[in-house]
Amino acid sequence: MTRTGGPEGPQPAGSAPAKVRVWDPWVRLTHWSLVLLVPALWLTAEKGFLSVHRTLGEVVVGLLLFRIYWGFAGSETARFASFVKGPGAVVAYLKGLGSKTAGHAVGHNAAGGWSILLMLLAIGVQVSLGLVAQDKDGLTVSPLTHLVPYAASEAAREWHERVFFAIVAVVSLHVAAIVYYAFAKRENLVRPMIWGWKLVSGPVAPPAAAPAWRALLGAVLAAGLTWWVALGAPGVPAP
């Protein structure tokens, strides 16, 4: 991934390295769980293993909702206050891309905050038409599905199929923007996302965390509100 809040100027020269935390355990499994889970999908889906897709869609359910509840309640690199920048920020990070000295972000840059949160959007929207939606033959129906209208769940099911490919659209960008840093400014994105730090240069405070009964709080909740869900959400009356 890309990254957050921090020094985005020049560092210092000569300046000794530091190793600082930037990405949380909460924010490393959400994320390699959902790189996982994505493919994992695409492929029961097109091999009719339509039990299987329900189940790990609604676990894609309760990770959307807790890295939701984390962009507000989780470690300063995780909000998205720290990474969802306004257009003048990103178009002066785009301004000095092509620039070798450029200083970096500690945590998600300007740009590409705004391409996790799309990610995050659109992943977002597929799960939730896929909870309305119905198979062509109305045999394996969703959580929700009993909340629409057959028309509305008809037409769930279409777009379902076609937002999958903003989906690979949105990662394409993604993986691209990792390969660019790896070889045009000599920055490996995906260590951090694996072990958690990073090597930065100059006087860099280091993010602030989140106590640890923040994340079980919003796993608790996260897993209750998937939990309703997948029982078809038991109290809401059906149209």
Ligand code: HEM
Contents of the next structure:
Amino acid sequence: MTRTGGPEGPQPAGSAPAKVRVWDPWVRLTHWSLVLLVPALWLTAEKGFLSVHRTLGEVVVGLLLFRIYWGFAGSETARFASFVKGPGAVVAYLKGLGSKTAGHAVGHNAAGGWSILLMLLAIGVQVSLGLVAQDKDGLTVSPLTHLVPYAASEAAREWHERVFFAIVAVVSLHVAAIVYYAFAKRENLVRPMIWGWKLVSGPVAPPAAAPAWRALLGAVLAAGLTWWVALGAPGVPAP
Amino acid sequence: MKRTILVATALGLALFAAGCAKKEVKNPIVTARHENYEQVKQAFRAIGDELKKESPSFEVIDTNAEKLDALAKDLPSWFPEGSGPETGAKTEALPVIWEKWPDFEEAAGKLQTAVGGLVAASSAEDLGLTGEAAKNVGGACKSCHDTFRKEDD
Ligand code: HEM
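Next, report the structure of the form predicted in complex with the ligand; the form predicted on its own has already been given.
Let's see the whole complex now, leading with the same chain.
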């Protein structure tokens, strides 16, 4: 990304802000895909386009599998180990929230990390339920429905309906935090998630970026596993 | 101020109670209909599950296709006049069912034909035809729902 821009918010005099690459292209791609897919999934389910819903849901399965892999094998700011912090760090972070100065964190802050984990968890539960559900007429079944009993598919549909609200709740919290940063702290968090870099004043070590081949390996693994699931997990015997 | 809050609370509670009470209305015909549909659904799912297996058992498909056949023949009798929304019970049956009863019977007839095809294909133990026939049955369900059932639940 070769782009220059003005400083983000007030900068302390003297220290020249430096461009730091915070989000790699893979994190951004998964992020914005999910932003588009979650509302699309809601819409297709509401309008009864269940086969489109199913296909888009399978894409989410792939993105999620990739993101989990990337949380262990990805760039520094993508790794769970780098952004899932203990309760002490979260409390300390929340205490500093009132200050009007931007934090300019490189990567997720202590509370943000947990909201990412919660969103991934909620979406993971949601796709797992969707994969074994059946529609209320039993006419459209999901790829793995035949592997679970009838009653389980019925329960999965009901929970699939409820867990969607959990997704809405955690996403709202996430968006509220971004809005708070934009207005109260005058820090734009959206632009880095689009372009990958942000301006940081003071010395910071740039976070390590994972090589592209590792992302491609993850993409192939995630796509392969998703393909197998979408085919109905051939090889797994039905009960 | 206090009075407003009190009145608002009372009103809210009354509305809530009314909402709950409304849900309580049960109609034996509607309940029985829903139980019948539950059987339709189970039979149809059993056929679908079987068709996904590596070597489907035509015995299982046959049994369920016969069940479906009996249910499809009965289907119009689950909708006696007066068992629609006017019962106050939770139902998605639209009044148009009784306004256009011959059309409704025709839609049920299409299902019976499709299920007949399924029974024939599974007795002939033809896997390809059975799969096709099951799809036709699903199509017959859906096309009746599109006209005679309220959208959204
Ligand atoms: C993040 C991913 C997903 C989201 C946000 C999502 C969202 C939704 C929503 C909002 C509904 C409507 C619930 C209602 O009010 O009735 C729904 C229904 C449904 N979804 Fe998903 N879904 C996702 C993934 C999946 C997947 C992966 C599958 C299976 C491949 C799936 C299969 C279904 C089925 C079978 C229904 C029931 C439709 C019905 O009978 O009304 N979903 N989903």
